[in-house]
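Next comes just one chain, in structure tokens: the form predicted on its own.
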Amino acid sequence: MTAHNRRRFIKQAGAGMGLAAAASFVPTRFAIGQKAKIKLGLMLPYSGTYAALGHNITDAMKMRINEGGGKLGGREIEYVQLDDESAPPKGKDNASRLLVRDKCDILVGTVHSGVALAMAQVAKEENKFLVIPNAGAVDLTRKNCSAKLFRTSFSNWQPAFPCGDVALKDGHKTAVIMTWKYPAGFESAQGFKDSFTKGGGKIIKEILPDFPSVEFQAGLTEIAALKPDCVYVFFAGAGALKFMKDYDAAGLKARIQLYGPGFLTDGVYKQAGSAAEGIKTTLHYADDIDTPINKKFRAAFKDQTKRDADVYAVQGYDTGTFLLQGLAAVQGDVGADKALIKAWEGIKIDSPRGTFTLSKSHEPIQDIYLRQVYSGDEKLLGIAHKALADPGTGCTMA
């Protein structure tokens, strides 16, 4: 469906919707005053395998904005939430619904990389800002980078790249990679391969179950037969929990060291229990970073949600800081494109993960930590890579 046809479809959907939208449209430029609310379109997963991630991002972002006074640049906020169902085929129409029908000023989302790529295309067509609080598709800040696209999380390559060096330092020379067959999985695998093979390691095989299948037994049987020194996997949410339990039940955890980016364990290692013990991961956050801001954040999130904070909550929280600082710089004028872009490009965020800035391709430059689950908790072992930036290959900022 073309951008023109998509807009026409959405405007005509429902009896009289097009006329109602036309009659009620009011420009939200700052020049007309600060009375109009800023409309934030939150397109995130609120059901399915990534539901917990979407809720933590949303709740932490709102918590941070409320800490900052509950307004953006002096203007009140209207949140328009939409469950993207982690379904790439619905991505463009859902994004259009928020930007065209609901006339959101800024689009925030999502978790699934395939959905985020669709969102980015629509945001560019509609000339709107897109802020990505999770999805790590590398093309978003490489060949598809855009002046109005910013990411407050990571590229899929970033947390994975240092993990290859960790495995080598642990003495491993061969590895099997297992990941869902979708963009995030491929890109995470590539990050691990880039460092592991450069250091002399060999990838024996890549096992690729369909997303979001949690039937892992065939792959686990193959791993047992191949007998690699280690295994690197990319799974998250409910799928990660199921994989860890299955890996342990197959008797592999005791024999073959398991590695992954921190999404493997974050938010689910407590539920995994003994199945998570000993797993090493690399990520841009660790629960026990010993700083006042991290301790305060974790306590506040727990108090407000009754849930433990994780990396997804941190990314939501930092998205709130990102929005607060940028819109304060332009006094809430979401139409001041050049000034807002300049403010966000020069941003410095004091985060629970540690202070970070943005690269020229609008990607966080951040520390990547080494963590390991030990005695039921995830322990910070050290920094696997200091101030790592995604290469931004192919980015020519438009």
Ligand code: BEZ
Contents of the next structure:
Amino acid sequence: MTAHNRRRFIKQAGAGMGLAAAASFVPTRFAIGQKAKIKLGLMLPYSGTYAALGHNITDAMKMRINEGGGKLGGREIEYVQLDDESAPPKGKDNASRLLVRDKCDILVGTVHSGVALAMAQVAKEENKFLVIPNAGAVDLTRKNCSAKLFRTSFSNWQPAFPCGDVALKDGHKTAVIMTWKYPAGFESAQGFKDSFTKGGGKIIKEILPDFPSVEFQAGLTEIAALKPDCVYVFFAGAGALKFMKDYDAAGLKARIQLYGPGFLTDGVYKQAGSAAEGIKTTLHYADDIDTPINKKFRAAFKDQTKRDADVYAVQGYDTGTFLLQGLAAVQGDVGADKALIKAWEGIKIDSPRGTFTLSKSHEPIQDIYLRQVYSGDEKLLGIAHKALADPGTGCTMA
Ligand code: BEZ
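Since the one above is the form predicted on its own, can you give the form predicted in complex with the named molecule too?
Then the entire complex follows, led off by the chain already shown.
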């Protein structure tokens, strides 16, 4: 055999062997999936008024995944993090960057409702899973709900709705609402109004500063002049801290009871000091829920981050559980859409907030707690509404 013929023979034999091998090896998505890392796109605020919220979600989610062995369905994870700056106009481009350019398998985010609405559009166009660890925009689990969109947090209506009843029970008949002018503010206000006005309460004014403005003075002057029985506000993060301080400094805290969803105080009431004393809030979490899982979670989060856990950390932690359980059910195969959706729809999450399941519109059904800050701590007063589900109006899972 000449050298030329030998090379030809080796080439042909090699090609033949390749074909034989290919014929006997039927790659499954599972086998392929096992080799590659799962790419998790984390689109969250790491700057601006919601920066602390984004950091707590991220750190607690990673902490939970590490507790579960650091892998999802047997696959290692590559985290791709992007600061969304809580800027809705950049939402679509940022989501595309993660899903199209970086080819993330699953998108996780975000905090700000306006940004989340943009992310949901892109995720749907790209036919990718979106897991929302905070943003409460109601449309995401109502008319814009979709099979591959899941929320592990709340709808903006959920923690707000029980608050109206709390204010009525406290004997208040008139309220002023003050919230940032964007979907989360409007929807939170609506939740409060739904129960407060149904029970005979009257909203005498709604004051709407732009997001994320912390120029509250004009609104506070108006509240002082209107003299309502109580005030309901939606603010969160650094803006909430500034609001509590301004409300106190204006002399209003001592005269007019302040209410809100727990985003007003969570993560910031300690920094607010005496300005937070007496504020009553309703939320799907309370620091002092007396369960082993909550105590263990708070201790571990403090140990790892040197920060106190709050509702955002809880939501991040539960998102970690959500990913661990779902991906375990499909052995890491993110392409197994039907099986993954089925696993997530049937999920039961043992959370620091209490055990919860998801509604048909992919939204937690959960207890809403009543809390009040006194003597420098936020105390759990009781359950304001047991197993509350968002109405999910208009959700058809198209
Ligand atoms: C929202 O935009 O949906 C939101 C932001 C911070 C806390 C709660 C809700």
